[in-house]
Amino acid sequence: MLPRGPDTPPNSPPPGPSEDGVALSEAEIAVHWREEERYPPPPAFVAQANLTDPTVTERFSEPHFPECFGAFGELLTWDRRWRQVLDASNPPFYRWFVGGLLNASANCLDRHLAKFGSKPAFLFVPEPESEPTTALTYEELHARVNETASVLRTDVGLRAGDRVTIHLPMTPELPVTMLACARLGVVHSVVFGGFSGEAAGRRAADSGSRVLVTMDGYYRNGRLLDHRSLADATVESARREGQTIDTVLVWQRHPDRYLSASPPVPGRDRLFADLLRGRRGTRVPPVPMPAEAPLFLMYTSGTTGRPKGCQHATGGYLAYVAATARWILDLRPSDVYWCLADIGWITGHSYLVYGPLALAATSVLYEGVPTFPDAGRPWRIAERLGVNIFHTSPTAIRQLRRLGPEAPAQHRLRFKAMTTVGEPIEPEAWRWYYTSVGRGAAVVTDTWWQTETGGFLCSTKPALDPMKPGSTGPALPGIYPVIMDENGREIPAGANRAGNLCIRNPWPGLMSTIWGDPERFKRIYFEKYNRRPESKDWRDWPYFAGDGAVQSADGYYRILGRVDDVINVAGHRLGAKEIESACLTVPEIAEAAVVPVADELRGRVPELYVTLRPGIVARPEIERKVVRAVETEIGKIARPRAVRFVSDMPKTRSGKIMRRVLAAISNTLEVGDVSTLANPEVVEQIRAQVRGASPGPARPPPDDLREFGTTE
């Protein structure tokens, strides 16, 4: 039985065997990783750092917390300065810069004009590479925002405390309408774009969002794709659930055309283009806002149960994701910085809106995917743009390397800094990102948080710790981790055990609550490790982060992935990210997905999913060499019970593997469905290649597969 997820009322299942015949506590997960080489920081980078101190950690050690945090607020603008750095009298419910004002719009742009108006905020790059990049200055995005928030409050009636759900694709229009909601003090709530009608209505319907913000369409793998016509099923889904949503506002990806097949709803649908012309050059001064005003909702689920909906609040949020942009990502006002996350997803949220823009740093948006029309083409922007800091996740790194791994050297690319994000990152894909693309002069951060947490909680700070393949690093200065056993015992460093990864602490990014259910949030996250719920002393709730980690003695972290990922093969709980790891250390391999199998015997025994490198053809050595990597890394335990050579892997739009349609595959399951995803036809691909043309009646899954890898 798989351990079960965060969302389940906590309670301790039967220890299982170990290897060695010693009781296992559930929470542990079987560590085989061996240590890697450290790679000290480039001396060019440490030269211009904008963290440097040595004693920063110590300065945000435990005796200096709370206050120590009131640095991140001096990098903002306050309408009215806090009287408390942060307020834990009702824990878990945590409220930071109590008594302060501010807008988040304004931190981002309006104190910005007077010496960077001028300078790019955004760098709009088209994915058809005929369309021009266009250049977006503060002063030009102050403009857009301001018309914008005028017809939220003006034609929509719109007012602080409303929400609005977003669902649009990755163009200047999504942060714009973003920051005419914070400048209202309107909640937002984004909906990633590749997501179906029917999911953006319930989500829109949990936080009571009477506006969808939509648009006519837009370009993504070559194609040109109709996004309005999402919006009526939308506009249902949020009915069904009680919510009635009565304007829809509509963006034009083209501004002289209207794309869609789709026309607008008669009293329903208004094209923003109308809506505008009458707005240009109009101001609206920004809303100061209470610190712990809520700022946008991100919603994040599985396949089962209602979405979460992460409340983040407007000051503990903004000075978090700022700190941080500017220590671990190095950014400053001087930097081209290019985010390749979605908006649609927190990293967009803090690392390609709210941290860059509160610096006044310049970002490259970018419309459609990065392997379009082939995998050179982050590299040619990157060239073009001069970016110097690049941020990509271990996912889009698999992919550059697999389809492009030549691609980096045929371009001059000078990043200084770059950055892993969104899951744990192998170590030979780590190399590869660091050689090849960083050519070795680069920093590379590989940091650790959540949807949750607003902003890092673990990685390398860049200018002062080494690197270490596949390890995120140790715990950013003001975050206290622990590694719990299930019964609440610490695991210590080096002890070559893993646990579940909890913060001791509150810090400012951390969610406020979930949208509308603070019981939910506080049975989620906390009740697990509180052994006191009457205590209102912090150190009495530990986070509860649902992954597995495990630390060596340096310090460092390393992340094996949700603990709803792990495989138990006869009591042996070994992490689905070390058995992929190990697949990558065959030359080979480009990808590879593990996922558990029903068996009589083991209970579970791991399955293997590969792609190959371009030119490879699959051959019964290759998949000994598979086999022979994962016994060798990890041992006999582990050995697949098949290696599956597969054309593609099923994937979600950002690109995550869907390794819960991989094990519904190998277990003759319901696979549930599929056409959200980003190549939903190779679904059946790798079900006629598994299990024959006729795959036979599906059934039900049990209940410790229903969620493996499944994640948004």
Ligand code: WTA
Second form
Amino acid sequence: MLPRGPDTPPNSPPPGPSEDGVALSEAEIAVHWREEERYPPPPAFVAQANLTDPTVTERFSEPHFPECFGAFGELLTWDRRWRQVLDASNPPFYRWFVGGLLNASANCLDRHLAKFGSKPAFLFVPEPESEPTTALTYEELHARVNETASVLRTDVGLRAGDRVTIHLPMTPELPVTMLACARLGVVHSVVFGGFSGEAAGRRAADSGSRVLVTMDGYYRNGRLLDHRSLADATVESARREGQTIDTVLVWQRHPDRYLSASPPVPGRDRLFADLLRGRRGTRVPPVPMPAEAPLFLMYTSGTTGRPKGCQHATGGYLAYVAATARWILDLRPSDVYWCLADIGWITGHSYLVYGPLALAATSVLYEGVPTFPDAGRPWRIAERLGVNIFHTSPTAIRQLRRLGPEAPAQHRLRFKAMTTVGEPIEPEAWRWYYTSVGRGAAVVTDTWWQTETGGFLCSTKPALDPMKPGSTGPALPGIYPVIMDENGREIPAGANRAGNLCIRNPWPGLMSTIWGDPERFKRIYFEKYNRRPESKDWRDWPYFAGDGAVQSADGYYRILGRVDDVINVAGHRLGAKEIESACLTVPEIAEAAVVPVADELRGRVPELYVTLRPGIVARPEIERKVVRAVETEIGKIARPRAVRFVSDMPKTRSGKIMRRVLAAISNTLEVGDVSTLANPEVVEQIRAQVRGASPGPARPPPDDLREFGTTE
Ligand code: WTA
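Show the same protein again, this time as the form predicted in complex with this ligand rather than the form predicted alone.
Complete assembly follows, chain above in first position.
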């Protein structure tokens, strides 16, 4: 199915039914904003930038591929240098820096000690304003990582190649645990702290983790959350999937207190405080790992209910995030950098932990939500700590703007560079960010990438390319995108026509495979546009990103959204199938369908349609059960905006639920031709019901969203 793009006149009918007639994708719901004016990079930024050489694109052009990426490898310290930059003999499985040995924690810590040992690696800002900010220097971080690695190796018996599931909030213990794993060559799998115990358990089972790392509690939005209590559900849900978690390691948010209402389980739970006693000063030598050894898994949602464990390789990944942090974030050891993303998502891994630490940067690590206790909080923190690089999502920008449009003006902000990531940003919100937060003196980069890609793929080169609100920018040096139509034909470059964004070549940050399922990796990302399955030439294996996009004549890409069953809620990826399976755990529910709905603040939010089992009558209690089931199985982030009880779902003759029809109704778009449905009459019923529930033609679209064109 193809998204509609700017080439579609605003009032033309929506696209016809997709191939299988099932989904209406995010990209199709987006009627994208028009082309905007361009802003030159601020001269003061250019004067000090890391990447100012205009020949970089040429140096990373196809004739120089893949050797050009050797320069990325040079940013790292190797125990044994690589023999070959890329082994592409078995596409789409690529090996970067073949023959090289390195350790990620040594690259992030040990090699900086001589020069930057006493410089903060992290400035930890607790959510309660009464708690002081603490600085963790490179020396201190190194010490804590070593002591923790010693626990993992000696007390828990972990060895290189083992997997560990980490379910932690945004406190220093999270990067400490990740780096302790990396030091031993243990593969970490961090699950977003806001995910439920059940969700963490399913991921732990898939990765084969017998160890879970958690924390007693933490502060979020003014409340103390009992986090340790989730661990029981994690262990139980992993057990149901056949995986025993025999050890639960518990950090304490305050070393002298135990915050959780659920006591440690004897024989299974162990407090780090006990294990670390007497370990002060312990050193654990970093284990040299082959470049292609997995550094971590990051689970992400796709079209099926089963989350995919994206497996990232030590050498290629680390080289890619270090190089792109340097070029695009313009990061250096002298900067104070703040990325608001949670480490539990890929942005936090790449651009709060591995990229910045590989470059010896100083980063702010903030525990809480940006708008607590008010929308001035980020600006107070930035002013006090002298933050000069700021990195956040469009959702956070929209929220901060809505709750405190004037707040940035009350502070002395000194940003030189600001980044947005995770969702398309409306030009309106972009302009506020640029003008009110950046004062027109900071460069803004809109970076497009994915969990799978390890690091940025599209963005402006901050000192070299003009900015254009609403567009991510051209591809990064060494990345060769192409937009394909549904029939496998390339849409000519710069044609301004919507299609599926693909990358023609491999790059060092590209995930190596899906954990335990290489066939699925090949099928999901590479089969769609591969014409010669037996080919051993990477040129035959374009990477299918799952996003709709258009490219304008100037080479900039505008991202329209997902073309698959993924819903991007506030910049966080959720699988439609996962949400639906959660609903089906409620015994009264017969069928469930979830659709993305445009939302003023969060970009997209899920809305649910359900049918009930025979004899069951809709009542508020069932709705509450459904919402609770979604929160329990996934987490609060997936909470639906509405649960709509319908008598029947619109279905194809083969019995598939037509989510696209429901999505059109929820977004007050035209439903298009429904005459081929098995039950076309339900469409009108559902539409009347939804309209009745929210009276009027549709809520007038909020200013920010006017361009989404969600009114009929
Ligand atoms: C979306 C987050 C528009 C896109 C790094 C992608 C974006 C999905 C942008 C990946 C952007 C990410 N503009 N859309 N700058 N960046 N996306 O895996 O749909 O959590 O496929 O990685 O977010 O989400 P993920």
